[in-house]
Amino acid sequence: MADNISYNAPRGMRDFYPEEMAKRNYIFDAWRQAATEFGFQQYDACVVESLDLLKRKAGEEIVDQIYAFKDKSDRDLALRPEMTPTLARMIVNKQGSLSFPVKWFALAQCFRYERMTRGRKREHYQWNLDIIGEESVTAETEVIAAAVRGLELLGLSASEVKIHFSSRQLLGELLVALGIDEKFHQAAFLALDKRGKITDEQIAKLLLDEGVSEAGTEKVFGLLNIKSLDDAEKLLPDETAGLKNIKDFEELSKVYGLEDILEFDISVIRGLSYYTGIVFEGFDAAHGFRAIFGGGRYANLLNSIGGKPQTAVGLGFGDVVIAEILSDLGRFDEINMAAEYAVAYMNDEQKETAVKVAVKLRSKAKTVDLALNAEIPKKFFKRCEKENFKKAIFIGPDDVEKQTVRIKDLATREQQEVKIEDL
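Please output the structure of this chain alone, in the form predicted on its own.
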């Protein structure tokens, strides 16, 4: 029986050994610092959600993509595939007592049963940033600027990452200007969002199946020839609400210093139906991976689950793609998991002194790896080199007698003698 046990994590899931945990913490620390700098408050929630809540948000087809199950009371539940429905539920639960706008962030573990590729797992962590209750484009720029700060803390700049943005509202106005009836807009959004994932012939069939005429289908594809906001403006009879909104966003983005990292891209649509305004996606500059993060303005999610209508802007930033990018760029090479100090002793007679040294250093907020048993100097210093400690203290009989220690800098090989009481 035991011979059939696999010691690997289930397919698509991940174990985090210390070296992988250090990389995860490196990413999480940057996310948490950026969110905190921008005034977002952290929240969390249960990882198990009501399946009905997820269906309300994304439809019946989501059941095929997530881990759904019945509990012992025959309730339909699921492991959350993303955080936004849970956030909406939590907001609606206290909508009458919250002071809006709220700025919340989460580091959420999510599960989605889907085909795996590089940068896609069936389990991942996601940094969510949401501003709820603010109508101005300040919400979009604040969320994007926080994400850019997170990238900066990970050592990534505009030369390595680009954020492509568009507007569902503007795209709808363009479809109207081209004579495409509003009842076909959602089908057009969903079809165009699949470009690159399926062939143009398949996309055209999707549109035709939804009732869009052949001429209308050609016009929908024609929108993808728009290369700039000026090109879009030329197709509109006058300045529309969506056009003004995205112009305001561009102007405010310049004040934030985001102009170098932002690129207008009419093909950014975001497949989820609840987006209503500006949408955006971050990509590595070489486009070697799927989107690093994505998000946008949504206005109908809260009322779709029984709450009062409220506009919001959200962003989801997964850990899998960004970890691949950082690894390719060698950014993880500098991560040092080791404690700053390694302390060891030659014989049991020096154990008490070694413990006192470790306690004293730790009381000064130093990280210390204390040897758990006596060891010879050669073995200790070989271990220090392997474990990548910064400083080493090896205590022998003379050190106990003199009540001093020799602190060796393992990078420079310089040694300093210090009284224990002066540590």
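In this text, the rigid core denotes the largest set of C-alpha atoms whose superposition between the two forms falls within 1.5 Å. Here the structure is a predicted model, which means the values were calculated and not measured. Positions refer to the first chain, counted from 1. First, how it differs from the form predicted together with another copy of the chain.
- Annotation: Cα of residue 35 displaced by less than 2 Å between the two forms, core superposition.
- Residue 343 shows a C-alpha shift of 2 Å or greater between the two forms [criterion: core-superposed Cα displacement of 2 Å].
- Relative to the superposed core, residue 135 undergoes a C-alpha shift smaller than 2 Å between the two forms.
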Contents of the next structure:
There are 2 protein chains.
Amino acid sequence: MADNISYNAPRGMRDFYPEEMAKRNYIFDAWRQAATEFGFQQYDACVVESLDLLKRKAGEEIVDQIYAFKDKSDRDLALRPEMTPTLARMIVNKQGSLSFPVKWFALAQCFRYERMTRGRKREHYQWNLDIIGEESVTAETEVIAAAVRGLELLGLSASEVKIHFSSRQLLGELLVALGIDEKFHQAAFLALDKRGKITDEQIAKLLLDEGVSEAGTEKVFGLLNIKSLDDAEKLLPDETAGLKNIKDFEELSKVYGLEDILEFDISVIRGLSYYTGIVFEGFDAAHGFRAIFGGGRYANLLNSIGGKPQTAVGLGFGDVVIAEILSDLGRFDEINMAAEYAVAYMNDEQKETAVKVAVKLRSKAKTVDLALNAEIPKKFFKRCEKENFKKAIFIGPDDVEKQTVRIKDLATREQQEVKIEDL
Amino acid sequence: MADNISYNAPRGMRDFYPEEMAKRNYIFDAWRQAATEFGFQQYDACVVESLDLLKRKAGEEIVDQIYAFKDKSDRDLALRPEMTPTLARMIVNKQGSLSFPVKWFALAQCFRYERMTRGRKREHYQWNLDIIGEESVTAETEVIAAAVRGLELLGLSASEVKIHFSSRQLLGELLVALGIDEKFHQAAFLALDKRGKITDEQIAKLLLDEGVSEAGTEKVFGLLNIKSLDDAEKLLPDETAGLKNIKDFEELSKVYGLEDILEFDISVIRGLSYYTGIVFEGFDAAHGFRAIFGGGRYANLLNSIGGKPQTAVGLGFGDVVIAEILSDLGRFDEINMAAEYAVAYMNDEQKETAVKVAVKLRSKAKTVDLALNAEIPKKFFKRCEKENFKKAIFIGPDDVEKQTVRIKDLATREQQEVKIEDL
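Condition change, the form predicted on its own to the form predicted together with another copy of the chain:
Now the complete complex, all chains and molecules, led by this one.
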């Protein structure tokens, strides 16, 4: 431990000193409030999950990034990279007794072993919103509207947010219309999702490697020219199920007041393999950060792990990008971590009175920082200013004698004398 | 996944379905409020810690129980078994810039690989309260008073709580007075701490194995006959530092109104090796569960990991025992997880209006459960009763036409008609 670096958190893991923790709480409080306003119920599960479940249900890219280990009974365990497989397991476990649809949310810590580029971390928290057991697009709109409300509570107005959406079902229908066999669709989705991260040549090579013909590969790229649902409709022989579904979604989202926020974008795919229908990504329109949240419809996850088939919609909203945005906007500056009252005393002779004052105020559920040792007034008031307390009580010999305190309002600098028994 | 058991959480890990999560939030909210009232600031750190730090600083018994693993760069990592070594690391890392004393709290998940007896879990959450950099017994009393306040907020009155306390420093002075060399003290502490868990014969053997003479071992056991500080004083040649310290603590605790709660108990040692002074354990006097919380003074932890010497007091308060107690008292029955409003509709023709009503209410920060599909009134009101909503709005064709809603108070069964625009 001589090396100074070892006092840091392990590589990629975060320490939350009080100032950072206050920011995290600021975000978590908004998430919890938005979810609660929308009637979602909170759940959680231990961050340690069975490796088997995660391997089966996560996207391939993620499997390489799982923190896996064995326990002392040689059980294969892992730190979950995402919450959805755990949610699916919990739902299947009580599928017979839960009343569907269920609307659940979680504030889940997730781990990914990624190469450490540009300050990316290996763990983060994710707000998860899921509706299980609802076919209609009300599920998509409720989840998205709740996320938008979360942003609003964090001070990002709806006008600052853009949500790009598409549909894997529609994309599949378009691929079929272009004559691309269904067995290639999953590969096409995952390849297209990599756009921007790798070159188009690399994407084309991925598709060719999967067995898509050169002509087919060109057609896949051609789909990216679709700019609207009307464009898509022209390529389809008739109104397909996927097209109708995404139109319904667009229609209902207007009733939710989301029309200015939503934007059809054929290139939205999402990286996880279990999505089957509408998919979406939320952005901070004004600032150009990475996606704030993403999600979509997953119809087959429950049966794919052995449960009864039930469709679901989920959304994941991480704490890292939003914290960057809020920090940029100076939103964290308004956080005040200080107690309401600071109580201090001149000498040990006043300590008993100071403790009594603190006990009295706390018994009224006031937040009170009690000086642990005698302090001169100058130092005390300097500390009050630095730490941003609202009211200061400094107890000197006179106060003990008179059994009164002088409560100083640190904003107005007004002072009020109150009997201790009347506090 | 054919085997049903695999839908459960991994062995020893907990799932929190919404009902369990509501209990956890009930406890966490009380902890957070009590800590905040007492001016503690929240911090956190990732549950993944460097194995090296934990091995050096944890009690021996704990080291055997650490969940350890290697990451892909062959780094030795672990899931922390307790928060204190992490806290010490974080403090040392900023020892030059923090203003001491600091008062910090955490709601930390901790892992121990224990044999699974009587439903014991392998992970739990612990409320940690620590004051670093304060020599006086104000640190002990503040920490204990905050914990008692936490219990009070959970509905356990001070009269239902007992806190047993002792002092390792005093115990050391007593051992010296009995002629037992300091090199045996740590072994004596850890052996005595096992009382009740293993037989006295086994404890005696532990001491003999460490090199304590047979006569010395008898003397160690003799200490357990000490019933009061007066008893202890009689065995000491003069007023030692440890005796004075524990008397000061007793004195100050009266000012905090804790005198009826505190009880001197020489047998309180605590299992962790880093304690050096006053140690304590809190119990639910009425119900006879295991200790609710425990803690004490640790003067040497920071310098032992290479930091500047600073004394500290800490307290750990787990979520498992207190949940058993609260469950026993029926305290969880009062938790209501339901949204304030339930909104539903008869047919799809009323869906738009229902969504508008929900959007309107939510824009006023009301919590609203919106039915995701059309529902007949009978089913809706049955569901309202089951889920315990406060107010129900069922939208039929008339409401759409009149643009009004009927808000039914589900407790009084009174109904009020309101224009949607006035909501």
